[in-house]
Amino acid sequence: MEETSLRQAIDEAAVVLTRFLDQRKPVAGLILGSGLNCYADTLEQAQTLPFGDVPRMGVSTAEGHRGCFVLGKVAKTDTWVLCMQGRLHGYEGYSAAEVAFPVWVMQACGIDILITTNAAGAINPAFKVGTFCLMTDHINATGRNPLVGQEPARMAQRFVPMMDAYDPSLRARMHEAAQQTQVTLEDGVYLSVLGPSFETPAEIRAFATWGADTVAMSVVEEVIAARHCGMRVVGMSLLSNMACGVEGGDPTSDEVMDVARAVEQDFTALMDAFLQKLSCE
């Protein structure tokens, strides 16, 4: 991205992604976080585009992130969705703007709803591992923001309002989908750190006093970029572990993947129901 302007880089990438979409209109862009890549495997008429084939875009190096776009239909419907099987993270060495880049590109291709998902640790002791939490708000503890600098300010308003960053009407639709599929869905404030080290017990105690219910190492930079370019956002976490020190929690990456495998069917049912509701808007 250093060789050209951000706007030029987005436009260059959007040409390739638009060609991949081939006049099909996804109802949303869906970012599949750690352990959740399986959802894209359920899509019908699926086609794949590796991140590395998109100009100016980074590639995934994180475990469990396949690093490709998947375009397909929700099973047994005519509803198209564009999935990212994996994402980019700051802990991989990417800047905040590089993490946000695919979101800007999706919006440039006409996608106006972002669904971002991840695996997160539960700070709230009332939450249970293996269930899901809908993000009502977030705390950015990464120390980074993709809108820093001159380039993003040339694309859209620099000072982006973050009230209702997680769209209330989309959250209501997700709760309707959860009730329909009988999938447990909590509400909570999500906190993002840079990683890649897991948090200490002292940090988790501090985050709890800030009002955080969950914690992980992604999402907020994507959401800021989405709101910057006018996209509506809904965010959801798989509660893959109790945060460090909460009820004896001492998270590992293996634990995250094991829990994700156990809830594949619930996640698929919830996403199918929600995306079908979007297609009826």
Given for the second form:
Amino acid sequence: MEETSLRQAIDEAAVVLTRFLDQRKPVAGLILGSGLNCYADTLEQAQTLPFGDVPRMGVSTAEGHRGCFVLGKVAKTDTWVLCMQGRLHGYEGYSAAEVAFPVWVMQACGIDILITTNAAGAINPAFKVGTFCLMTDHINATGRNPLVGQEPARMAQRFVPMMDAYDPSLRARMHEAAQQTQVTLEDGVYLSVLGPSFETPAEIRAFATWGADTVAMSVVEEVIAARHCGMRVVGMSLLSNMACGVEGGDPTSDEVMDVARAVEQDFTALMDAFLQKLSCE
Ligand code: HPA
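Okay, that was the form predicted on its own. Show me the form predicted in complex with hypoxanthine (HPA) next.
Everything in the complex follows now, all chains and molecules, and the chain you saw is the first one.
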């Protein structure tokens, strides 16, 4: 994306997304990561807008990422949510600003809460595959940042504070939802790498000494952009595997997708309960 045209690109895309929303006010924008795309299929009165129909937006090439916006109501409620079925990743060749682009666009359409989800490897040996982990904080080990350059600094402040980037009161709400639905939800520090190779055992040992509990290849660029434009953020991972070398972990992408399929119902119950809580705020 040409740096000088970022604001204009966001505004152009926001026109199309605003038309798609058609006066409906989603309680949040929800990015559905690897294996979690199916949540959008549970929504009622769902309508779909392919990423390719949104000007200046990249298209998904990652496995299990359908590449569309889905607007719908949480089942049996009047709560609207805007999902992204799939996301853009740095490892697909997108710049950090391109990865963050849909977050800026959602905010330009009046969405003020971002829920971003992914599948992640567990570095913390106490964590169990098939459970979930709420991000309490992150470590950006991608070497990239979507705010680099002149344009983001013109849109909002350049030096964005990252204290409590993952909103404490929304985290408390998610824990309430987890208790209510009896879904196991850990708390942990999330570390993002660029990928697409999985980590080596030595890297995972190093990340553990830094204080990381989980690892994957997405999320941090979205969260930085969301904080930059003042959105409140929730980040949650499905623990799809033990990280490389932890308790015999040797992740493959097939393993990630298989685990996600097995916990679809837990994810749906948890997310439904959380979104309903948001609608009561
Ligand atoms: N490492 C990096 N990315 C991932 C992993 C992992 O172990 N699991 C799912 N995405």
